[in-house]
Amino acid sequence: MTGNRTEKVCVLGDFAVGKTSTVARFVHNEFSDKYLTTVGVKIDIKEVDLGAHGSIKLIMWDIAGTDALDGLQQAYLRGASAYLLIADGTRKETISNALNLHRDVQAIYGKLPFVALVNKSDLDSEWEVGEDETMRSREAGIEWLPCSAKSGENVENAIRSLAATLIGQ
């Protein structure tokens, strides 16, 4: 299938898990140590070339951090084709909160394609996420991929994989 499509991808996760940094790494290939709280939603766009399968323009909706979807966040999700679920490997409670967000999305919008990332793999000495958290996630149908918005580890590949799913590759 060739063509040029545009798809809305929402970025979900708890406060300070690195959603904005992950999007900045993917869209602009940059990272900043400055923490800026996202208020509402921040939108970025990147076209992804998938070779013979064409290209897809991803409109990345970086939604303010939360552990449960409120009415405004539900409105931001409306029309999304997929989502990124991001947790912070240095704060294990963000995995549970991400599971809650995942359940909320499925209950409201059905089974949308998604990729689950555990960010901050570059901080392995501070890592808190263990087998208990990943086991609960597997039971909920989530396979976490470690990533680092700082180093770029797995960010591009994970989002390109999601883009390929959206284009039907």
The other form holds:
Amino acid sequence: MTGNRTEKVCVLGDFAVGKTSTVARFVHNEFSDKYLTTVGVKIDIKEVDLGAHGSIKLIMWDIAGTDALDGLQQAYLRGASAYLLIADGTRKETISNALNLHRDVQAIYGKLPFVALVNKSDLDSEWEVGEDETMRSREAGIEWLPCSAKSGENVENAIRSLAATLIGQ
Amino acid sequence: MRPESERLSAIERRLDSPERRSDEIAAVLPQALRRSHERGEFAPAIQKPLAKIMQVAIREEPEHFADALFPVIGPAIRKAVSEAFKTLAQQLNDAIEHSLTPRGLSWRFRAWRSGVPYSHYVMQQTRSFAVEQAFLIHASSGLLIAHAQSATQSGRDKDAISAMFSALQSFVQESFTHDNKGDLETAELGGLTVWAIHGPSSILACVIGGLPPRSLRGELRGILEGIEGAHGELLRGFPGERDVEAVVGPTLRQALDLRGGESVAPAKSATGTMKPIAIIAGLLLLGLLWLIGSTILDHMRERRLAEAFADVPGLIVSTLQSDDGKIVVHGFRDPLSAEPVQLIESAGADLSRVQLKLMPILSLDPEIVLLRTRSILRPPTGVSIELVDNIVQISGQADAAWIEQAQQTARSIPGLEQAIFDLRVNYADPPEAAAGSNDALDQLVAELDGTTVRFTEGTRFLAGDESRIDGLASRLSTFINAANAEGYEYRLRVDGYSDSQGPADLNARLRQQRASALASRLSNAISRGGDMLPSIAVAGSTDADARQAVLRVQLVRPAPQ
Ligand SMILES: Nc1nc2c(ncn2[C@@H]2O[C@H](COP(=O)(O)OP(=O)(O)O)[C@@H](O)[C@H]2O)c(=O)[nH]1
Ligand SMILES: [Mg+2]
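We have the form predicted on its own; now please give the form predicted in complex with its partner chain.
Next comes the full complex, this chain leading.
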């Protein structure tokens, strides 16, 4: 059944790494600098059209972030087909926190397709993430893709590649 | 060919012997059943005969089934009964609610016009509802499996609603239930009533307009059970390859056919008025609070009045109780005791709410005895009648006739068993009129006369009082010098007292010893100051029950020349 698929995709990451901004960028293609503390969960819908491969409807669950999964967040993750892992390039610790989240999800829900993004690539001068962090991630099987919810860099690409993975399954 | 024919006859024998055939079939039957079941053929094949068998069995041996079903039927009946009660409660609630609204009033009018009892009319009207949308939601992912809606509704955002509903469900489970088992069954969101029924793999959530009766839940459950029963496999495998919506859609649409009442009311506003049950409960609560409050107030009023009436000399309250908003006071009162009306007013009580039932008595309370003595003796100016250590003391100056009369009358005053008379005869032409009154001396007399010094159990001064004796001596010496200078005579005396405990002779001696102890102490102190040794008389006195000695100072005016 191509053309009318629906999948649940969760967005995970430490607080203030830019989860809501990234989803907003991708759903409405606009960016607001206004800080928004996400309470609980925010749901957005995105239809991704992959031409000949068909289209897929993503139900995006933007889950309020911390560095560990609590009971409620685990419940929110139930039934997800894929997830977006987001870190903040200006805060080194958000990378290792994202790694922890990734391990938790795998432990509970098994291996699911995911895309890892290091957000705020527009903030060159404050960039903290170096070779050390990316190396350690690579060992854990994670390839970080730099992106910016502000400039839009790589956001659309990342989501489309996730959609392609889901359709290809 | 022989073996051939032998085998044939062997087969024949096998076929002819029912015992052997059944043995062989029995050996393969379990596996055959399993196979058939796996192909999905067994259950449909066995269903009808099995039902028939059960019918027959129940008809033939009902008691066996009754016994077997007993543990199941009890709870089932209870559940049905409680469901019926809930339905009734909801309808009652609706009926009350509508009797308080303009719509309710118009219904009342219409019911009256059509001759139908109002309650019936309300039941009819409040059963009006319509299922406007039905969501079949995948239980674990919150993904929308299928959606049905009435033609008038727009189906925008149904995926988001479905996801949000399941998020809410998770939130409720995580936040408000102990074991994460509680299901979100109703939600009122943005003016919509949402009812949800939970199945093993899916949730049926319906947006309902109007006021659905509780029985609707049962009907919705029936629909969900139909879907889960027929397509359980498909739902468990969701999202699979097949278009599940096309499969379950028709059953789901049945939910939209569930409607009631003549006219379908619009979706109930979430910002509606308070539930009437809540209003009634509120009123009951207020009533209860008022009752408790007024009881407490009554009690407080009684208490305040009782306090105001307590310890009033000459007034004895026997009972004091609230009766029909009034406080009735029973008791006894000496006519000389404090005016009850004033007591009531000073207690802040409402005079009209207090009823007094006081019997007159003669009180022996010292204060009342004092008042009685005053009112009977009617002392002239110059004579004061006071209480000193609860004993009436009559002192001052009066003419000889009054003094004599007073001493006579005093004996017959009720309660006046003992009194101290300290009176001087008033001469027709008082000497001070000629000599001029001596305010300074009078003041010293007033200051010194009656000064009390307390003792321990024996004849030793109480430590605190002993330290005051030297000061007292120096004031006394000032007085003596002044009196001598002015040519006045004076008299000094110390009265010794004892308490009434212990043997009487010992106490009499103690009184003497205490009087002389203070007297000698004072005169020693005065003589040391260079003045002449004053003569201080000592006396034992039984006027008071106390371990003390009291200085008496009296100025004797010179006789007129
Ligand atoms: N400069 C910059 N700021 C960003 C970017 N993405 C998010 N932010 C800011 O980071 C803060 C947190 O973003 P938010 O999306 O609310 O983070 P969330 O808590 O992960 O949802 C906000 O102030 C955003 O404006 C980005 O790509 N570049
Ligand atoms: Mg957020």
